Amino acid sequence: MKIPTTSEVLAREPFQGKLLIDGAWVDAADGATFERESPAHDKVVAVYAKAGVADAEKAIESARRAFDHGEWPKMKAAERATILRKVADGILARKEEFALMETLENGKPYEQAMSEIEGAADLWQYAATLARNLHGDSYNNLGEDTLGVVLRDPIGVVSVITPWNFPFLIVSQKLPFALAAGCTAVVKPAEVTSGTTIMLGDILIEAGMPAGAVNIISGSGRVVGDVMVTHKDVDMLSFTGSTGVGKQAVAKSADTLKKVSMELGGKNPQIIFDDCDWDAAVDATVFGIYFNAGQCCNSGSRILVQKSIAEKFVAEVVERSKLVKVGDPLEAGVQVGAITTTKQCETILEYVESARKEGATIALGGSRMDTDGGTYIEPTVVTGVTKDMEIAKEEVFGPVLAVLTFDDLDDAIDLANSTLFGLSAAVWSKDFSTCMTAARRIDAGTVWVNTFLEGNAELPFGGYRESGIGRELGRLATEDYTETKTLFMHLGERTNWYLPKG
């Protein structure tokens, strides 16, 4: 894989992004724009049209018209599937361009961005298969004069709001499945990582997506996001982001009682028993916290280590963490790039300082790196953490590992379930009974056994409690974007109940 050099990339003109509304690229109604600087290079890499309320309303109107009167919901599933596969092919044909944009706006290493783009294309391929497999049920066992048919109708217009940590992967966990069901959509990426979603618009048009079926707007969540959450012509909200913002979105959507799907935060434990595969568990611990600079809802931000091995295990994690390469995401071999925003960098460091004040020990790192440019944080390990500390309960969303210890399986489960989150977890033990007992008792949507942060399009993803509402991916993913309709059919003569017999 040839990685573009930093000097080559930064010598280019910034990417120019407009709004995709009703099949056409347009400027914001008031002409407003905003810039995005690369968090790794402190240079403007993109300029976007900044949508306002009028633009958001126009985009929703377009999606509404495309759903109520357009061809997309009426197409045969096979025709929709063909277009979704063309989108996947279009993504792969431009994967280097997409990966570079992700790197420049998010700060993640180019090699990781490339894997994300390829994984996203696979989701579009998978959604195409589901388009043809979405169906209802029939019941001919209700008596000789009754036939029941259950239909799955597309729910309508979907607002898709995505975050900045995995911009293209997460829009691809939502949009193709909504489209496979026959819905239309308005999509708003995070302000700081709008590029790849805007670029997707060209691929959708080239693939034959009807005008208005997908509208893409960039801008402020407080402005256009609010319109997308509250508008009466939106039938469903699919949101990924922080739990705090997700709660606000659910509350704001309540007036219209639209359906909501929420993929929110996590404080995910990796439980390390004393009979674990040592090298694999150490590697998974380091990978789990530093992948994507820890800016991952599934990040293994807590490790729970059995006391009998805790001192030795943590010492090795610290030594391995020292070897993690942090730096320019366009440099080969870099494993951790820049923190995506200055605000997030400040939040991460505040959590580290809070842990220090509460009595924890900063065993490694804990500071912003002294570099010529960019926003980088040292790989950080915090020990002596107890379950009541802020750093043990709250989502830090950065390269900061909190270490807790436990006595036995029951103690480990208690610690694992001691937060309000329940997105994912991992169990490390060579004893099958230990693994399966723990996996069944942990309150989380995904539990990895002797591995971590792996996934497939076929497996559902989502969380318990404050980690979200509903599931994405898996064979039922398209069903989430449907309404169920019952057809109750009477065969033959029907007797009027109010007329006397005889």
Contents of the next structure:
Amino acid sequence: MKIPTTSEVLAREPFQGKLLIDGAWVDAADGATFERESPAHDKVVAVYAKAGVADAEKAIESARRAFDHGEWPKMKAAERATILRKVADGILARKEEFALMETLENGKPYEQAMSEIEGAADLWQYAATLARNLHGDSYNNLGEDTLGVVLRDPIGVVSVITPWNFPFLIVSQKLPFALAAGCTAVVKPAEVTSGTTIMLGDILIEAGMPAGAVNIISGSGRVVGDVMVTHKDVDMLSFTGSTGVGKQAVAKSADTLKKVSMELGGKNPQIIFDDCDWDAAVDATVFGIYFNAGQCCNSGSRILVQKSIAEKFVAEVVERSKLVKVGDPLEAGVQVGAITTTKQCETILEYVESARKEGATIALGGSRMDTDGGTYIEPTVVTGVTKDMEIAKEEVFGPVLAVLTFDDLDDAIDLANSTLFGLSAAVWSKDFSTCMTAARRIDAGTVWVNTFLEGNAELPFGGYRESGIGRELGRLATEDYTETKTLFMHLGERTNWYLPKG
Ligand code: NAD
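Alright, leaving the form predicted alone aside, put up the form predicted in complex with nicotinamide-adenine-dinucleotide.
Every chain and every other molecule in the complex is listed next, the one we just looked at coming first.
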């Protein structure tokens, strides 16, 4: 894979992004703009139109019109599928540009960004297959005079709000499935990683998406996000982000009783039993916490290690962590890039400090790296953690591993289920019974068995408890964006209620 050099990339003019409203690229009504600097290079890499309330309202109006009077919801599913496949092809044709934009705005290694863009294209392909398989139901067993038919209708206008950690992958977990169902949408990426979502606009237009079916606006969550959450003409909110903002969004959306689909935070445990495949478990621990600089809802941010092996296991994790290559995300072989925002960098360091204050030991790292620019944090391992500490309960969203220990399976499950989250978990053991018993008792939307952080479009994804509401992906992914309508059909003469006939 050829990676563009840092000097070549930084010499380019910043990307200029506008708002896609009703099929046209426009400036914000008040002309406002905002800039994004690369967190790895401290250089402005993009300038965006900054949507305000009026722009958000226009975008919603356009999506509403496209749904109520446009062709997209009425189109044959096969035709919609063709357009979604063209979008997938369009993404792949420009994957280098997309990967570069993700790297520059998020700080993630280019090679990783590339595989996310390819994965995102696969989601558009998968959604195309679901479009043609979406169907209702019928009941021919309700008696001779009754036929029941259940229709599936697209739910309407969907607000899609996404975070900055996997910008393009996450918009691709939502938008193509909403479109496959026949919905129209208003999409808002996170302020700091708007690039690839804006770039998608041109691909949608080229693929033949009707004007207004997808509107893309960049801007502040508190301003335009709020309009998208509260507006009466929006039928569904599909949100991925922090649990705190997610809860507020659910509360605010309640006034219009729109449907909500929420993908929120996690504090995901990897449970390491003493009979695990040692090397694989050490590797997955390191991968689980440092992948994407720990800025994953699915990060394995807690390991629960059986006491009999804890000391030796953790010592190996520390040694392996020292080998992780952190640095310029445009350099080949770099595994961990920059922390996406300075604010996030500060939050991570505050959590490390809080762990220290609560009596945990910083066995490795714990500081911002002394680099010539960029926001980088050392791979960090915190030991001596107990379940009541902040570092054990809250999502740090950084390369900080909390290590807890347990005696037996009951103890491990108690620890695993001891946070308010329930997004994902992993179990490491060579014993089938141990794996299955643990997997069945853990409260989480995904449990990996002897692996970590793998996924497929076919497998549903989402969280228990405060990790979210609803599921994305999987064969039912498009159904979430529909309403059902029951047709109760009476055949033959009806018996009167008021006056019996004759
Ligand atoms: P965030 O909650 O700060 O922001 C998410 C999105 O919401 C952004 O687009 C933001 O602009 C918008 N927003 C902010 N305030 C808003 C408001 N008042 N009304 C409407 N929208 C608003 O999250 P983040 O910091 O961008 O992302 C990190 C979080 O996302 C982490 O908690 C992570 O666990 C979570 N996440 C979850 C999943 C999942 O699938 N479960 C996946 C990725 C990230």
